Structures are given as C-alpha cells and as structure tokens.
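Here's a solo chain for you in structure tokens, the form predicted alone.
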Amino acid sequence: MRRFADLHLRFPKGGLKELEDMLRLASDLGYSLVAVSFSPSRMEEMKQAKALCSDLGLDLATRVDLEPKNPGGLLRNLRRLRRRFEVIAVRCLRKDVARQAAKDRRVDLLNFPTDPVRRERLRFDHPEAVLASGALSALELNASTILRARGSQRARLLATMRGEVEEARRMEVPLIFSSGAESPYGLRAPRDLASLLTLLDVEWEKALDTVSERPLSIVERNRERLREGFISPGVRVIRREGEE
C-alpha cells in the first residue's frame, strides 16, 4: 500500500492557525508526510507544528527554500542551514545559481520560476540535468504553478514543463511533484495531484511515484544523515557503554 507525501506546503499568511487547518486537511486527504517551508526565524512555530502533526498522526518534515542571489550566497546558506532542516530546496532564479545547486549534494530539490515567461528563459535544461544526475538533486514541480496560469500562458508553461520532464527522464534525475499550497484551498488529494502530472506526459504509475516513493525516500535519506554519528550511508559511529 502506498504512503503519500507532499513536500511543499508554504507557511501561510494566516500564520499557525491557518497552517493547522492545512495540516488537518492534509491528514484527511490521506497524506502520511508533509514538508512545510519554514524560514530560520520561525523555529518556535516549527516546534508547534511538529507537536500538532504528532497529535494528527501526520509526519512533518522541516523544509527551507533558499533564494540566493549568487553561487557564493548559496554555499554560505548551505553551510549554515543543512543540518537544521530535513529538506533543502533552491529557487533557481539565475543560471549560475541553478548549476551550482544542481551539482551540490547538500541540495535536495531544484525549483524554477513560476512565471511562464521567466520559466522559458530559466528552465531546467540539459547542463543542469547532467550535473543533477551526478549529485542528489531532484527536480521539483508544483501544482500551484500550473493552476495559477491561465489561457495561452498555461499552454506555454505546460510545453516548457514537458521539456523539463523529458530532460529529467533522459538523465535519470528524480522528479518530485508537490502542491506548493499556501492555503487549504491549494491542497489536492494525492491521486488528484498525480493526475495533473499526466498533463506532462508522465505515465500514471510514475506520476504516483512522484507523490509517494520519491519524496519519502528524500526525507528518509536526510534523516539518516542528520542522526548522531552519521559518517556516510551505512556507516555510523557507535559509542560503547561507559565511553564519554
């Protein structure tokens, strides 16, 4: 039986009360794990959200969305925040930032502009796919990006995103599909979310993987890396009883 995950819930403008509504709805829709994007200044709210999720039987992964102005800024943020959050996404608003993020093994998700015109210029392209294929980065697409576009803009956006999906498939870069919701109205049931991805020529079973196995594996991998004593995958330092 599949377990479902939505890796991108934005912290809502309505604060913790609205976030509580979102988390309750996510639980009712059948998600077992969600990631909420917190800024480093919201650590206390993050603790309260974790407590609420525990009561709901919902697993909460902590996420930060970085929006660096240059590659140097990205590297500084990664050094500062990698061990404080379970999921790190980078909003790729410049090509040099996108390529640095794609090759850095501390980056989990690559996110590209939501505006259809900017997306054509700053799309996920072959050089980034090559770099990501040798690292750990996944390409994240958000349902909110598709749902907000209208008319001819939506058609252009879907064409661009189809090209990104094909590039990711060709280079075996993992694809993650998230809601990008910033209110309860932006949430969708897991299978409804996956059905949107079929608009991008993704087969049904593979679309389901993008909201289940793949996002769950990212969180599991990072939680292992954040555990005390972690050295590398499968290698940990074990303290013997009596050692200080």
Contents of the next structure:
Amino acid sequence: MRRFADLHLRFPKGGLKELEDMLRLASDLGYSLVAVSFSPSRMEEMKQAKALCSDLGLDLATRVDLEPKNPGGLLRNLRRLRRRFEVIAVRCLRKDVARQAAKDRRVDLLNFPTDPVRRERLRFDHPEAVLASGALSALELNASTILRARGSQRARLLATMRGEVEEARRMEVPLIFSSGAESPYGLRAPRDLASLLTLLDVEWEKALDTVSERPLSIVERNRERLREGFISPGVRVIRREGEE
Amino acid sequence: MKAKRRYRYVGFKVLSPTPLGEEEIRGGVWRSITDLFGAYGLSKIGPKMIEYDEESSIGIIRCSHLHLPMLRASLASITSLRGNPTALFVLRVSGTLKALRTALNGLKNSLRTPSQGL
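Pass me the form predicted together with its partner chain as well; I've looked at the form predicted alone already.
Everything in the complex follows now, all chains and molecules, and the chain you saw is the first one.
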C-alpha cells in the first residue's frame, strides 16, 4: 500500500493551534509523513509539533526554506543549518542563487517564484536541470501556486510549470508535488494533489509518485545522513577503537 | 451498437467555516470545471450532483469514468465559496452508488478538526 507525504506545510499565521488543526487534518487525509517549514528561531514550536505528531501517529520532518540574497549567503546558511533540519528547500529568487542551489548536494528542494510573470523570467530551465541532475536536488512544485492564480494568470503559470516538468523529466530530475498550505483550507488529499499534477501532463502513476515515493525517499536519505556515525551512503561507524 | 456509458460516483467532504447548501456546492463545482476545462470539459465530465448532506458536509457527484481525474482536479481547485475559504476532499470513489453510500456511512465523522467544529 502506498504511503503519502506532503513535504510543504507552512507554519500558519494562527500559530501552534492552527498548526495542530492542519496536522490532524493531514493525518485524517491519509498522509503518513508531513514536513513543516520552520524558521530556525522556532525550535521550541518544532518540538511541540513533534510531540503532537507522535500522538497522531504522523511522522513530522523538519524543513527550512532558505531565501538567500546571493550564492555566498546560501553557502553560509547551508553550513549553519544542514545538520539541524531534515529537509532544506531553497527559494530561487535570483538566477545566480538558483544555479548555486542546483549544484549543491546539501540542497534537497528547488522552489521557484509563485508569481506567474516573475516565474516566466526565473524558472527551472535547461541549464538548471543539467546542474540539478548532477546533484541531489529535486524540483518542488506547490499546489498553492496553482490554486492562488486566476484566469489568464493561471493559464500562463500552468504553461510555465508544464515546461519545467518536461525539463525535469528529460534530465531525470526528481519532481515533488506539495500543498504549500498555510491553513487547513490549503491542504488537499494525496490523490487530489496528484490530480492537480495531471494538469501539467504528468501521468497518473507518476503523479502519485511525486506525493509518495519521491518525498519519502528524500526524508529517508537525509535521516540516514543525520544519524550519528554516518560517513557516506552505506558506510557508517559501528564501533570505535577501544570501545566494547 | 452504442456502448453503455460508465460512471464513477465520487464521495466528497466540504471544509468551510460556514455551512453551505447544495446549490452553492453545485455552483462552485460547475464554475471550477469551466474555469479549468471550459464548456467542452464540462460536457465530457458530465457531472451530476446526486446528493449533499449539509449536516455532515458530505456529498456525492457522478461523472464519466474516463474523466475522473478532471473532476478530481476541479474539486481540488476550489479555494473559496460564498467569500469563505473552502476546501473539498474526495473521500471515496466507486463504480456503484450503493457501494459508495456504504463506504461513506463509515466516514461520517472523518476529517474532524476541533477548532472548526466540523
């Protein structure tokens, strides 16, 4: 049986109480794992959310969204935060930042502007896909971006995103589809999310993978890396010299 | 000989801060389909509201079995009704109304979020 994951829940304006509603609803909708985007200063709320999730039987992954002004800022943030969060996403609002993020193996998800006009200029293009295919980063698309746009803006956005999906497919860059919800009303059931992805010409089974296998494997990989004694994939310290 | 048209019955739940009537849900769904797929898409999907229970906020829509993903995407695209934030979640899909009703009976209290009293 498939397990589902939504890797992008934003910390809601209503605080912890509203987050609790979102987590409860996500659990009811059939998700087994969700990632909530926390600011590094909200570690206390993160602990409380983890405790709540364990009561609900929901697996919570910690996520941080970086929005650096330049590539140097991105590298500094990655050095500081990579070992503190299970998922690192980079909001690519500048071309040079996008390029640096795509080739850095510490970045998990690449996120592009939500504004349709801005996205036409700064999108997941071919050079970006080439860099990402050589690293470990995946392209993340948010349902909230599609749901917020209206009329002709939505049509333009769908066309741009369709191009990005095609580019990711050609270069075998993993695709992740998340809700990007910041309230319970922004959440969608896993199969409903997948159906939105079919608007971008993704086949049904592959669309389901973007809300199940792909996001789950990213979290699993990172948890393995964050575990004590990790050296490289498949290699870890079992016992040190002189230890029983 | 003309092939028999096959249907899918979609059970859904509405999440909204205020109770909504069947007409509002129907209008919202039809608008969402025409927004995404136009009149042509609406004719292909062939949606029909079978029932909607305001108390449990659960309803059933019938559609052509070939165009189920289109209906699903349209339901997922609804973000507000009557000026209030709204979300529609598909609970179950079935080939027969009887099987769907049986499945939905067990889901009357699903998607309960305490602060919204749903």
